[in-house]
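Only one chain is shown below, in C-alpha cells, and it's the form predicted on its own.
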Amino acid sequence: MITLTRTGAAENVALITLNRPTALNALCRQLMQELSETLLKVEHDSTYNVIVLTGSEKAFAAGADIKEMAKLEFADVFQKDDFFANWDTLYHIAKPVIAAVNGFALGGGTELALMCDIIYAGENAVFGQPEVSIGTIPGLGGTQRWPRFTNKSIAMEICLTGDRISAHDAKEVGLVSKVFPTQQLVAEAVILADRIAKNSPLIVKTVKKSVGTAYETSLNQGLEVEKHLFQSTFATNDRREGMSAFSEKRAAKWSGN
C-alpha cells in the first residue's frame, strides 16, 4: 500500500505514494504499518536527505478506515497500545517532510498532513475533521494541531462542524504554505526538496527540531533551545566548512558532520 521511489536533481529525495487507490487511500492499520516501516527505512538511509509524502490526484488519505475501526470497543482503542502504534512515526522522523496533497484529505488523512513540516496543495486539495459527524472527535491530533497552526476559531469550527475548507482557504489561515495547478504539485514539491537537499542534512535537521520546539513550548524555552542549537553547529564540521565557502565565495562541500 506504500511505494517508495528515490527523485530529485541529486536522486537524494524519498518519494513516499500512499497507494490503496480502491479505498482513496483510507488510512488501514497495514497501510500505517507500510508507512511506518518506509519512513524508518528512509530516516536511516544516508543517501536520501528530504520526504515528499503524497497520494493520488483524487486523494491523499479520505481518512482513518472507518469499517476496520467501527467494530472495536473502548477497551480496544484504550487498552491495545497497538491501535496508534505507527501513527506517530511521522511526527518523530528528524528529515524534512513535505507533504503534496491533493484531492481529499479528511480527517486522518489531514491528521497526517498536519504532522508533516510544510504542506503543498493541489488546487483540488480538500481538508477536513468530518469526525464529529460520526459520533467521534480527532484522536491524532486534530484538535490540537489545527489551532497551533491557524486560530481557535477556525479550529473550533472545522472539528465542531465537520465542514471541509478548500486549498486555497486552508492556505488563507495558514494550513497550507503554496498552493499549485493539480499535475502539477508533485513536481513543486520535489523541487522544494532539492533546495532544501542542498544544504547540510546535519544542519537542517537542527532547523527542524528548533522550529518544531516552537509549538510545543513557551517563547523563552523556545529561545533557550534555540540558542543551545545554535552554539552546537559550532561544533560542527559543516558549520565551518559553510562560513569558510561563504568567505573564499565557492560552493560548500557537506560531511554531515
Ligand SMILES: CCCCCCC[C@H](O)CC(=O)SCCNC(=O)CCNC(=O)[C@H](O)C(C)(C)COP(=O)([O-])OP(=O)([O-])OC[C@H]1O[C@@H](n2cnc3c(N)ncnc32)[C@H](O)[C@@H]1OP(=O)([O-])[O-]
Second form
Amino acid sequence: MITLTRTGAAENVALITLNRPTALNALCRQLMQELSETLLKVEHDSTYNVIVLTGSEKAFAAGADIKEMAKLEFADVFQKDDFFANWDTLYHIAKPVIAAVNGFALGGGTELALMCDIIYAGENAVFGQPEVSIGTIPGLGGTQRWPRFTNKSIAMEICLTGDRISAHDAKEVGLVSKVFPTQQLVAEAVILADRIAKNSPLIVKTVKKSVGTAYETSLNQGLEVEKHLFQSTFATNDRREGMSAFSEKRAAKWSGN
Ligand SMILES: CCCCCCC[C@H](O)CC(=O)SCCNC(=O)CCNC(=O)[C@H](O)C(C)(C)COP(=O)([O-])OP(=O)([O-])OC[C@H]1O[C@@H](n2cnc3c(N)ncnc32)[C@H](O)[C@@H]1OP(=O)([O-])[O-]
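Moving on from the form predicted on its own, please list the structure of the form predicted in complex with the ligand.
The complete assembly is shown below, putting the previous chain first.
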C-alpha cells in the first residue's frame, strides 16, 4: 500500500506514495502501519535528506477508513494505547516532509497533509474535514491545526460544515504554499526537495525544529528556543564550512556534523 522511490538530482529525496487505489487511499490500519515503517526507515537512513509524500492524481487520501472504524466501540478507541501509534509518526519525523496533494484530501487525508512541513497542491486538490457529517470529529489534529494555520472563522466553517475547499481556496487561506497543474505537482515537489537537500542536513533539521516550535509555544519561549538552536549551530562543522565557503567564494561541502 506504500511505495518508496529514491529520486531527486542527488538521489537523496524519498518519494513516498500512498497506493490503495480501490479505496481512494483511505487510511486503514495496514496502510498506516506501512507508512509509519517506511517513514522510520527513511528517517534512519542518512542517504535520504528530504521526504515527499504523495498519493494518486485522484486522491491523496480520502480520510481514515470509515468501513474499518464503523465496527469500533468507545472502548476500542479509548483503551488501546496503540490506537493512534502509527498516526503520529509523520509528525515526529525530523527530516523535512513536503506533501504533494492531488485530488481528495479529506478528513485524515487533510490532517496527514497538515502534519507535513510544506504543502504543494495540484489544481484538482480538495481539502476538508467531513467527519461531522459521519457523526464524529477530526481526530488527527484537524480542529487544532486549521485554526493555527488559517484562522478561527475558517477552521470553524470547515470543521462545522464538512464543506470541501479547492486548491486555490486552500492557498488563499494559507493552508498550501503553491498550486500546480495536477500532472506537474510531484515533479515540482521534488524540485523543491532538491533545493532543500542542497543545504546541510544537520542545519536543515535544526531549521525545521525551530520553525516547528512556533506552533508549540508562546513567542517568548519560541524565541528562546531559536536563540539556543542558533547558538548550537556554532558547534557544528557545517556552520564553519558554510561561512568559510561564503568567504572563499566556493560551494560549501557539507559533512553533516
Ligand atoms: C482508525 C484510526 C483513526 C485515527 C483518527 C482518524 C481521524 C480522522 O479525522 C477521521 C476521518 O478521517 S473520517 C473519514 C473522513 N473522510 C470522508 O468522510 C470521505 C469519505 N469518502 C467520500 O466522501 C467519497 O468517497 C469521495 C467524495 C472522496 C469520492 O467519491 P467518489 O469519487 O464517488 O468515489 P466513491 O465511490 O465514494 O469511493 C471509491 C471507493 O473508495 C471507498 N472509500 C472512499 N473513502 C473512503 C473512506 N474514508 N473509508 C473507506 N472507504 C472509502 C468507497 O467506499 C469506494 O469503495 P467501494 O468498495 O467501491 O464502495
